[in-house]
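The chain below stands alone and is given as structure tokens, in the form predicted on its own.
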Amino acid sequence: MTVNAEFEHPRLAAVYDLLDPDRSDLDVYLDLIGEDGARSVLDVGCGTGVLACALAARGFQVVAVDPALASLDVARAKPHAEWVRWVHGDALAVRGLGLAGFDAATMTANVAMVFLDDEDMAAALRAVRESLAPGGRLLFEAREPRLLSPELWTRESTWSRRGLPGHGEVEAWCETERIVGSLLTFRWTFVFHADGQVLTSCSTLRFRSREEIATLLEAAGFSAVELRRLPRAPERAFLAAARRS
């Protein structure tokens, strides 16, 4: 798996949370995990650790996994981070460490969409399934395929400039590079006005339909598959929930 500069470059990882401080998108995960009576959680693609630390603060046993060392460095410096086990790697790394028996697993934001090939996605789902206890639930989200449009990924619609504590004025915007089939490649540009440094980060996401997601989950051995609208963005994304059989 390729790690994008947005998550791996130390300077970009350091401002990631500051550029997007509203993480109300994680509320649905906290609510569902809490309602399910879970005690242990595997957070795959944890990034800068916002969800992992929030879960730890609520008393959950948390293992958080991410392939970007710079993001993990940011995560480890946060309150409650000492209660989280941080793992450098992807979903398959959990299998290698023999970690299992989790009550819940999560892949928030765009994590599930970075698996461009169905075989890679299937392998990740199988690894997560093996890490869950019987009846354990996987939760992740995906964008609606109809959002696969260059008009929604433009500088005009994404531009921002703000003063960030310790970093000065930072300007950021996103632009579509190309769309091929169900794959969207886009580039973020970051301008640090304190010293003029310009950094870019390219990402590619795979847009899958609800039917494709359900098929992959069932093939990986999950049952009780649910696909529901995402509360914070019901017209733009959906939440997938499934249990280990």
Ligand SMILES: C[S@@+](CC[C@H](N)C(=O)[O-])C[C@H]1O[C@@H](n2cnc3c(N)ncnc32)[C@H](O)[C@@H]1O
Given for the second form:
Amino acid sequence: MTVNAEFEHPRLAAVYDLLDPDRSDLDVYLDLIGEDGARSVLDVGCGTGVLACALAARGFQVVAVDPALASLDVARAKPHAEWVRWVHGDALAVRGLGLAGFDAATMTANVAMVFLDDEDMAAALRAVRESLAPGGRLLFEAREPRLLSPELWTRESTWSRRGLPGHGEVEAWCETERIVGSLLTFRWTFVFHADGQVLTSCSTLRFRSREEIATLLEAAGFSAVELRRLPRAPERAFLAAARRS
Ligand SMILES: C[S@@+](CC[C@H](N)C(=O)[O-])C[C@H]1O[C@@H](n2cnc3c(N)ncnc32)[C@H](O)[C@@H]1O
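Output block for the form predicted together with the ligand, input the form predicted on its own:
Then the entire complex follows, led off by the chain already shown.
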């Protein structure tokens, strides 16, 4: 299991939420799960557990899975984390746990884009489908493929320098390294001015069209596929919703 430094390095996992404190992008998930009358949720690629803890605080039964131990350690220290079952593993790990019957499953932020090959994405979708109750709903988002460009992330457009409680001044920026077909590789650089440490994290994401995502969902046994604009970021990404047939 390869995990990016951004999520796996303890120092980077510790500043992840502080560098990106506005998580209003998660509201749509909380709203849709609440509207659906769900009681149990599987959060795949939970990272530092923002959504999982918010769901637990609202009384949902939550199992949250991520391959990055350092991010899970951050998650476990949060309020309401004690009500979440944290699982160290990737999307396929849910298969081995004998967990099933979830009313909803989520893959928030870039999680659905880390599966670079269609075979990997299909395997992840099948594993999530098996963990859902009949009629249970999977929700995830994907960035708009028309935004795939070297200009998407540049040092100028992403640079920040902030004083973070307990960490001192941290400078961060993201640069696109290369684009090959629908794969975009980018590198985050983090400078910890308290001691001068420089850490980098390189990641690749797959940009898929709505049609590609609908085809993958249907092939994995989902139906009622809906692809809608993300309310808080309609230009940036779209939301996929589908039910276990
Ligand atoms: C951009 S972060 C999003 C974290 C969280 N969902 C959020 O909204 O803050 C992507 C997450 O996907 C996780 N990830 C990477 N590969 C994965 C895989 N094969 N299965 C499940 N999660 C994976 C990473 O460890 C990371 O925590």
